[in-house]
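In the form predicted alone, a lone chain appears below as C-alpha cells.
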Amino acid sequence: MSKQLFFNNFRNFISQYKRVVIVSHVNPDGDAIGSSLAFYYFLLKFGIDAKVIIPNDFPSFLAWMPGVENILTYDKNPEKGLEYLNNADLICYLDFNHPSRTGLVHNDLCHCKKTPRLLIDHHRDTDYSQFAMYLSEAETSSTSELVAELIQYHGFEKYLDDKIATCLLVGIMTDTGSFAHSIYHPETFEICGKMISPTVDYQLIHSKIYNTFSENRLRLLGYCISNRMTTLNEYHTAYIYLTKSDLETYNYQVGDTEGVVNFPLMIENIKMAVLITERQGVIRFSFRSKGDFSVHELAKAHFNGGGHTNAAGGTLECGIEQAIEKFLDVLPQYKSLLNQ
C-alpha cells in the first residue's frame, strides 16, 4: 500500500473501530515509545478507546515523556495485557513487523488471529498479507516520522499538540542518533522544524534524553571503550562485548547500553561497529555502519536479525565466546565490501 493511499484511507478505516490496542517491540527504544504514544494521543482525538502495550520496560531516560503512565508493561501485568488484546477490535503494530518481535506478548497476539491488524513501521522484509492496512517505508528515519507525516496530512493545525510533538521528536531524534544517520531525505528536518515551537523545546528534549546518565552508566561506557573494545583494521571494524558479569558489576539498568555501539564509529577508518551483549539468556548483537555497507544483510544472514542498512540487530542462543567466534568467522565474507 502506497503512503498516499494509506493517508487517504486512514480516516475511514480507523473510524470502523472503537477499541484499539497499540503494541510495540520487545526492549522498546525511543522510537517505539515515541511513535506509540503519539499515535495513542492521535487516536484519542478521534474518540477511540486506545491502549498501549509494550512487552517489557523502557529505558529510564524516557520516563519523563508525556503519557508513559498510560503504557501497560506486559511482563508486569500479563492478565491486564491479555484483557486489552481480547477486547480490542483492532491491533496496531508500531515499529516492528512480526509478532516474534514482541517477546512475551507473542503467544497472546497469535491467539487473537481474527482481530484485524494495522502496521506502521520502517523495517524491511514485511509480510503484508497479515495486515488489513499498512504503512511501511524502509527509507524513512523512524516510525515516528511516519506517524508525524500521517498527522500532518490530516492537519497539524487541528491535531498536533505539545504532547504529540514531544513524543514524535523523541522518536526521530533517538532513531537517528541526534540526526547523525538514517536521514534519507530533507523532509525529516522539515517536519521536525514544524513540530518545534516556543512550548516544544528541542534543546530541553535532547538534554532529557542524553544528559541524564547515572554514574554507573557513564562508568560502564568508559569500561566498554577501555577494556572491551577491539579494533580489526583489516576489516575496518570494531566490536565491543559485555558479559553478564560486566553488566552486574555496573548495576546495569534497562537502556544503559543505549548508544554504546556508536562510539567505535568515531574512529576514522572504522566502517562497522558491533556491540555483543550477554543478557536475558541470549546474546544480543547491535550493528552500526557507515556508508553503503548493509548491516541489515549481515544480521539477517547470520544472526537471526535485520533492520536497516546502517543499523540492525540480531540474537544468538549460545555463550559469549561462541558468539564472538561466530562473528569473527563470518567477517571475512564481507572483507571486500568493508574495504570499498
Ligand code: 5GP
The other form holds:
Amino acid sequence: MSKQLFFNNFRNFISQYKRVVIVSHVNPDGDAIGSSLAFYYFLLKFGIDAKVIIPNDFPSFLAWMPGVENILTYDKNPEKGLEYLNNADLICYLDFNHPSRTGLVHNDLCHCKKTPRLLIDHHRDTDYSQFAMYLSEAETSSTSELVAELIQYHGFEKYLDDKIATCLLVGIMTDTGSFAHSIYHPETFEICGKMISPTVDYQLIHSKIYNTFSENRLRLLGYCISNRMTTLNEYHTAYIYLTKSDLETYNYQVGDTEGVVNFPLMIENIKMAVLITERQGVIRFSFRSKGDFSVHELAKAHFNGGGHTNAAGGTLECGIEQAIEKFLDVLPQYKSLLNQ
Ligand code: 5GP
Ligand code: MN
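The form predicted alone done, now the form predicted in complex with guanosine-5'-monophosphate:
Let us now look at the entire complex, which starts with that chain.
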C-alpha cells in the first residue's frame, strides 16, 4: 500500500472503529512515545475512544511530555491492558512492525488475533499480510515524521495543536540524533519547520530531553568512555560493555544508557559502535554505524534483532563474557564491508 493510498483511505478506514488501542515497542524511546501520543490525540479529534499501551516504562527524560499520564504501562497493570486489548475494535502498531517487539504484551496480542491491525512504522522487513492498513516507510526518519505527514495531509490548520506538535518534534528529534542522521529527504526539515511556533519552542523541547541528566548518568557516560570502551581499528569498530555491577555503581535508572552508543562514532574512522549491556537474564546489544555499513543486517544475522541501516538492537541469552566473545567472533566476517 503506497503512502498516498494510506493517506487517501485513512479517514474512511478509521471512521469504522470506535475503540482503538495504540501499542508501541518495549523499552519505548522518544519516537515510540511521541508518535503514539500524537496519533492518540489525532484519533481523539475524530471522536474515537483511543488508548495507548507500552510494554514497560519510558525513560524519565520523556516524563514531561503532554499526554504521558494517559499511557498504560503493561507490566504495571496487565489486567487493565488486557481489558483494553479485548475491548478494542482496532489495534495500531506504532514504531515497530513485529509483535515480538512488544515484550509482555505479545502473548495477549496473540489472543486477539481477529482484531484488525493498522501499522505506522519505519522499520524494514515488514510482513504486510498482518495489516488491514499500513504506512510503512523505511526511508523516513521516524514514525513521528509519518504521523506528522498524515496529520498534514488532513490539514495542520485543523488538526495540529501544541501537544501534537511537541510530541512529533520529540520523536523526530530523538530518532535523528537532533537532526544529525537518518534524514533521507528535505521534507523532514520542512515539516518540523511547520510545527515550530511561538508556543512550541524547539530549543526548550531539546533542553528538556538532553539537559536533564542526573549526575550519576553523566558520570556513567564518562566511565563508559574512559574505562569500558575498546577500539578495534582493523574493523573500524569500537565497543563498550557494561556489567550489572557497573549499572548498580551508578544507580542506573531507565534511560541512563540512552545515547551512550553514539559516542564512539565521534572518533574519525570508526564506522560501527556497539554497546553491550548486561540486563536481567539477557544481554542487550545496541549497534550504530556511519555510512553504508548495515548494522540491521548484522543484528538480524547474529543477535536476534534488527532495526535500521545505521541503528539496530539485539539480544543474546548468555553471560556478558560470552556475548563479547560472540561479537568478536562474528566481526571478521564483516571486515571487508567495514573497510570499504
Ligand atoms: P536501540 O539501540 O536504541 O535499542 O535500538 C536501535 C533501533 O533498533 C531502534 O530503531 C529499534 O527499534 C531497533 N531495535 C532495537 N532492538 C531491536 C530488536 O531486538 N529487534 C529488532 N527487530 N529491532 C530492534
Ligand atoms: Mn523510531
